[in-house]
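The data below hold one chain only, encoded as structure tokens and taken in the form predicted alone.
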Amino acid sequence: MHLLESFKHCPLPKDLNGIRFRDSTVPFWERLSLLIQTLSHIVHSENRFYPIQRNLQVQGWVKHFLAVNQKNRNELAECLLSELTGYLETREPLEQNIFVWRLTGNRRIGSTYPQLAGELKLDEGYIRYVFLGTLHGLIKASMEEPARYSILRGVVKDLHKESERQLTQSTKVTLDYVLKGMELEEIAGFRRLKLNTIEDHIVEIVLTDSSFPIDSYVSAEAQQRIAEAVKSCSTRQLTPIKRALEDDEISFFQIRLVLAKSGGII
């Protein structure tokens, strides 16, 4: 399928933003995932339960967070329930729904990505996204908007710090034309770049954030290969690499994005 008519169908969320969010998106979950459980079951008055996130410094946290809160646990948990509701309350459905069906709370288990994308019939790869453009728009949200967020500015506000990492300012362009649909051959035209230099852009952008989709690029199937290749060559070289694979389809490119996306490139 054209990538513009991917997107039309399975849109990026506007508010995805692994590039600024990367570091921060998981621990800022397991922090509100557990934090939503506990005054769940606290409220209907159940102080036993297996928690959600099994990580001890994130079980610290939320003991640490509900001992310092002024709040009694039942005006706590309507705070935040109100802070939640008024947030998703801008967002479209789907989104809604995803986010919703992943919490853990008294006596219901979140879903996990297999089973929403059997639910709603649509690619699990893409329900990740969602729900991360959900995350990153729920930072974004409690840091621009500390008085209204405050209960989830309470949850975010040592995690986040910006990327280290920063794209160079030519492959921000790329990136902005790759979000509006644009093929890369159509970008290279459009920029009188040559093609070997948007895909160094788009390699350099998996770099920096590697929840940035390359299935439009790379296969599934040929992905699971270059892995299989790297991984039987015991090497991230692309020449060797691409020696092994046998397979003159499969280009430097595409071994290039599956080694960034795996965290690193030679």
Second form
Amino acid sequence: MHLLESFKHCPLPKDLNGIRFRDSTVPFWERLSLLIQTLSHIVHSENRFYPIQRNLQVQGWVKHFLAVNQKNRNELAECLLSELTGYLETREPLEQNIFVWRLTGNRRIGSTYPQLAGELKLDEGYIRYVFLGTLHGLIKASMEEPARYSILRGVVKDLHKESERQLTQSTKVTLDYVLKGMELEEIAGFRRLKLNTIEDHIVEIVLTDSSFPIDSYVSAEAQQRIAEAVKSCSTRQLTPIKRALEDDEISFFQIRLVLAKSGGII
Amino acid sequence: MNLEETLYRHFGFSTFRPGQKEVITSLLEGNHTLGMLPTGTGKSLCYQLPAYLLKKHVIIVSPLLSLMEDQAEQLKVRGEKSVLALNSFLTPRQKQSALSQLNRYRFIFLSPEMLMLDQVITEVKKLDIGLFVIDEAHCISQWGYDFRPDYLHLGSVRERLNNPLTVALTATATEAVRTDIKSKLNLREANEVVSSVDRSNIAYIVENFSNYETKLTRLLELAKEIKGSAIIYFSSKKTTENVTQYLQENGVKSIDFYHGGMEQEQRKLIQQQFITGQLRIICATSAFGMGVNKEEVRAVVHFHLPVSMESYVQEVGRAGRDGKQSMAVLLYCEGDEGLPLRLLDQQIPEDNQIEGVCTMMSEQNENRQSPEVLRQHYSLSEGQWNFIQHYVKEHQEQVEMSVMIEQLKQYSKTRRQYNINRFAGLFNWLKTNQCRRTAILQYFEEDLLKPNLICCDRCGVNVKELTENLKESILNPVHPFEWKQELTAMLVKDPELYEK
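Return one more block: the form predicted in complex with its partner chain, after the form predicted alone shown previously.
Once more the chain from above appears, this time first in line as the rest of the complex follows.
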């Protein structure tokens, strides 16, 4: 009852989508906030300021973004303004306010979460959620309507590609070891996991990145034969494929790898 | 072109501050130089200006990552593009690419750990080094107030780089420490430029209280009376937050806190809000201040006792960089000495911790524990852990484990006593009946050259009058706004002409 009551007062933001945007949210905000700060100073003819984002990659990105963008700076700032205003107008007043308070421009440094909590008399954690919801909403909108949000789309573009191939934490660890040149058995021994689990990780990696080389796990010749067997069985079920291959040397793991690599097209 | 013209052209100042010109001249004449310039008087200019005249690479070794970042950033903001900060914040790829084109950078900041890597030394060696700068040089002396074992290697690094022209800079160092710095760096014949630690525009005040409540009430009063910017220092993160909240609830406006436990972005926001005058007062731990260039801080208040005279002078030095009258107020309550003594103690390992960790570190592979497990098992603070780690690394090949354990215990004991003695220096100053300015100078083995009109509580400064007469700082508080107007004003030069 208590929980339901509090949801009524503090509803969860509707665009909150941590699973989908987990990896792209923070860099998106870092880029966007620094881009806004930079444009704000440029349009007001102030060319010295302390960047609010310290990450050199983010700073490099903003420089590059401005360098390749043909629009004149005032125009660019106006377009960004109209994209942001257009989006925010569809939102609740609380979201509009939190978002703009968080921004840093030429005249004002953005507010911290505790400062907003004090200002708005709300819980700090709740403010963080609402703000996160706004960011997720912006990312989503720019992906669904790239024509309308062309600048925001430019901010998100390469970020979200990365986050589409998300790996589970454990798989990331396995990938690290693989890249260091360790054998799967070694990794399994080292991490005290079953070999099966490590193989699952490799399949997951290939599923998210079809360019990942599998030749060290399946010979090119075996890959060829597996692909043919898949075609002739016209199924993606492992057992019939394995039967059709008539070869004990070829494992289920190898079949799964070939299937994963093909992404369904053979 | 004379030095003043260069100063004006690159930095926009028309005169040097005490000590700057002497250090620069000594360097330009080709002498290795040790410069001691008090906090707040522009140490970094001593290597930045020569860089433009020598027209060669300048290598700057800096002990703190955040300080390094701040200095690199300040150079960039001033319009200097060829600045590189080579530290562990860079990804391996960024590091590789930076190393392969070191030649492109005029100012190269390095952490001492970086300079221990052969690959880095090899690349640095290829450069035509105009000046080798050791910032916060007191860190090289174990008798300095912030000893960094990594700094000890800088002497041999200098040699490997063929003894480039070197400047060692520090804000506070007694004569013994200065001699130690020179010997560790093999710079025995270096020129010394020593400016007085005295900051004549800062008035020193100590106020005594019999209990915590009256001290807190006084702080509230001060926070309201001082009209300009102020920093209030605390020794604990928790108290920093709690007292800030107390002050806010009691009507102090434009005040917030800062400590090392906050997220990086939030820290940056608070720091910038203070610099731009959006915040008037910062409550902070000692994590705040290094590299924060704010000219018009009118007061530095200590709610807790610092651990030494050196750190006190360092922190107080953040007041009045603009040269205008400012003040340092220390609020002391009987028993306050417990906290700094405890903090100092937590830096040095206990005998049983030394025995336990060393024994377990010498175990063979299968029984070996990870550092985290060891630290937790013996509940070691980060300082204690580093203390042991470093000692073991330096000595394990020379002596047997059992001998080393005894030596390490002895060394810990010496360090502990040394810390206590240094704190005693501050504590004696606190209790002195003498002029506070004279007493500070005595600690640093200096004489007061000319008496100061607005000196200290012992010389009869009237705090009320002083606070009333301090100039106001330029403040820039934030007012409520309508989101759309605010966003428009942010991104459009002339919002009234903007219609959409």
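Numbering follows the first chain given and starts at 1. Note that this is a predicted model, so its numbers are computed, not measured. Each form is matched to the other, and the largest set of C-alpha atoms that superpose within 1.5 Å is called the rigid core.
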Residue shift check between these two forms, rigid core fit, Leu94 Cα at least 2 Å: no
After fitting the rigid core, is the C-alpha of Gln224 off by 2 Å or more between these two forms? yes
